[in-house]
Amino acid sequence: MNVSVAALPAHQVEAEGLIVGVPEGTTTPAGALAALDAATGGVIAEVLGSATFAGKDGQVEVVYPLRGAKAKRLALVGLGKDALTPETWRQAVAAGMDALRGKVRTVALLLPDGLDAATTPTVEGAVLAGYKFEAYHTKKDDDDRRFTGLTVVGGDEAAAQRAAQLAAAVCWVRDLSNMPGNVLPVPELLTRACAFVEEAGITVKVIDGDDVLKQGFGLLEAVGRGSQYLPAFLIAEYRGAGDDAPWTALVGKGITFDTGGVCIKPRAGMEEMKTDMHGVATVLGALRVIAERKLPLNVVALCPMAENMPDGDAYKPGDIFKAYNGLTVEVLDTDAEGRLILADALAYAVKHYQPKAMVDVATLTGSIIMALGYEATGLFSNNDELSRALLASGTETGERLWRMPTWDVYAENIRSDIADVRHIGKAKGDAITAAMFLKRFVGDTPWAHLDIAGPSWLAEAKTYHAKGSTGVGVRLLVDWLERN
């Protein structure tokens, strides 16, 4: 979608559709809304005086100005009665886009009163709401008209382009996560990932084939050994602060398809396991954006990739493997593979980068969905300051986090009788157990684990998220890195 800004009055902007926000209880147009109303012959005042539109949160009324405006459709979007926030405005923008979907190709958006720096959430809400995954439709419906242009009336040009860049990265994550497992096995994910970040000048290193085990990634190799595609480990470095500056590490889970291995999953819902590489896509999406913005940071993305399949060489419950940091791990469930490949990556980050902070992102457990549903990401951390910073970015971006406990008492769940550690617990609370397992591989490094299993995938479209992959985490990580 082409994104631009305009300093013209809203009624003079060249666009097929125009979206404006209206606070609840507004009975008389004021400010820019009054100017638009005057230019269009009082059509807005007529709607505000009717009983059909009250400006309630999410309410939309589409009217058709007979004169005075370039736009032929005007979507009035209710903003509710509470103070406007970036997230409520994103959702209002999405409601307007949804009302115009299939009817117009170009849209203009009038910035609302009462919201500072509104350009960014305006562009994010519009571009993300306009997303549609249709790579495998061989024939498009005649009335399926994609949005091609967005104009922010009164917006800031630099902010608009930065937001468009960020939204494009989110859409890349969505595209990748929506691709089926037969199209995106490990070699293809690796190829696409490298190309995506190298375009932004990011340096990549790949460890694959027999070198995965030779270089000590015992857990990653174990998870991927049942597949025809050997596992791989991608290291992507962005140096924006010089050689002497400390590193921040981002670690993503990259399971291209998860059958559960020998502990095979039920058929129902297994098709969604194509999204189990969402964590890798998320950290690479964030890395590209900070490189494009030339942030003065050194950030490395560490991406273990594997396909979890059952065959004669697949790893089994009861097997013991050695992790990258030398710990021996007793495997008791081959469907708990994500924490294994993350453990190797976290240990690698600690040894080679000594990061000042480290965040891993993973579609890790169904347990976190039981706890938080699909509305929030589970946050686990060994550092209060890091947690507070991530929580603040979650509020700002609308990608909510909820901090979960990592108390020492939970460490008992991963005590093994025959190895250094077992990778699943002996009781319930598996999302916490998984975090406690990962904690064994970070040492004293300030670390946070984000379990995105809930909000990463939607069975039905919601606000500015289409059905399928949401691309969650990119905007959160970029905001956190930029602020901190």
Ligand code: BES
The other form holds:
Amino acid sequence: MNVSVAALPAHQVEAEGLIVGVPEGTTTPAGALAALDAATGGVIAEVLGSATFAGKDGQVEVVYPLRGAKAKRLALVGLGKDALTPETWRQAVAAGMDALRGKVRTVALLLPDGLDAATTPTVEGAVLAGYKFEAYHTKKDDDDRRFTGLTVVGGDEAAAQRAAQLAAAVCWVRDLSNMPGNVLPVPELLTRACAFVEEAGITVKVIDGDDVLKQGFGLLEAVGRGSQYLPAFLIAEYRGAGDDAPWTALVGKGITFDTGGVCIKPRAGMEEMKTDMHGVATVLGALRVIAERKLPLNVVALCPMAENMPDGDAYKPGDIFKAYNGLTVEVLDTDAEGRLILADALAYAVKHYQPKAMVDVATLTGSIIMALGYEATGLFSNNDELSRALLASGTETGERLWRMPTWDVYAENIRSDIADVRHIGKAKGDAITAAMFLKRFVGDTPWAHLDIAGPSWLAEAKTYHAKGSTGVGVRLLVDWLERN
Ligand code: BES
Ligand code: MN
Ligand code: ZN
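Got the form predicted on its own; any chance of the form predicted together with the ligand too?
Now the full complex is given, and it begins with the chain already shown.
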């Protein structure tokens, strides 16, 4: 979508549709709305005076044909009566776009009153709401339902372009996690990932083939051995600060498809496991934005990639493997593969980068969906300050986090009789067990684990998300890195 700003009165902006927000209980148009109302023959005042539109949260009224403006359609979107937040505004923008979808292809948005720096959430909401995964329709008969242009009336040009870049990175993450497993096996994920970050001047290093085992990634190798595609480990470095400045490490789960392996998953819903590399896509998406913004930080993204398949050579329950940090791990369920590949990556990050902070992102457990549903990411951390910072970014970006415990009492659950550690527990609460397992690989490094299994995927479209992958986590990480 082409994003621009215009310094014109709304009625003079070249766009087929206009979207404006209206706080609940507004009876007469004020501010920019008043000017638009005057130009369009009082049509806004008329709608506000009607019994059918009260400006309630999520309520939308479309005026057509609009006279006196270049746009032929006007969507009035209710903003409710609470103070406007970036997130409520993003959602309002999406509601306006939903109402105009298929009717117009270019929209102009009026910035709402009472929201600082409103250009950013305006562009984010609009670009994200305009997203559609459409790589595989051979007939593009949906063309008229796609938005091509967005103009922010009175917006800040620099902020608009930054937000557009950020939203484009989120859409890249969505595209990759929506792609089926056959299209995006490890080598293809690797190629696309490298190309995407290299475009922003990020340097990459790949450990693959025999080197995975030779260099000590015993868990990653184990998970990937049932697949015809060998596992790989991608290291992407962005050096925006000096050589002496400490690193921040981002680690993502990159399972290109998760069948469960020998402990195979039930058929129902298995196709969703094409999104099990969302974590890798998320951290690379964030890294690219950080590089595009030239932030004065050193950030490294560590991306273990594998396909979890059953096969004659696949790993089995009861197998024991040596992790990158030397710990021996007893595997009891081959479907708990994510924590294994992350463990090697976390240990690698600690050893080679001594990061001042480390965050991993993973579609890790069904258990976190039982706990938090689809509305929040599970946050697990050994550090209160890091947790607070991430929680604040969650609120700012609308990507909600909820902190879960990592008390030592839970560690009992992963004690193994025949190895240093087992990777699943005997008790309930697997999302916590998984985090306790990861914690064994981070040492004293301030670390947070984000289990995005819930919010990364939607069975139905919601607010500014289409059905399928949401691209969750990119905006969160960028916000956090930018402020810290
Ligand atoms: N990728 C899944 C977790 C998942 C489930 C993500 C549903 C998104 C939606 C993970 O690898 C997995 O299979 N976890 C198992 C662990 C269990 C075997 C201990 C799970 O949650 O069932
Ligand atoms: Mn699994
Ligand atoms: Zn998985």
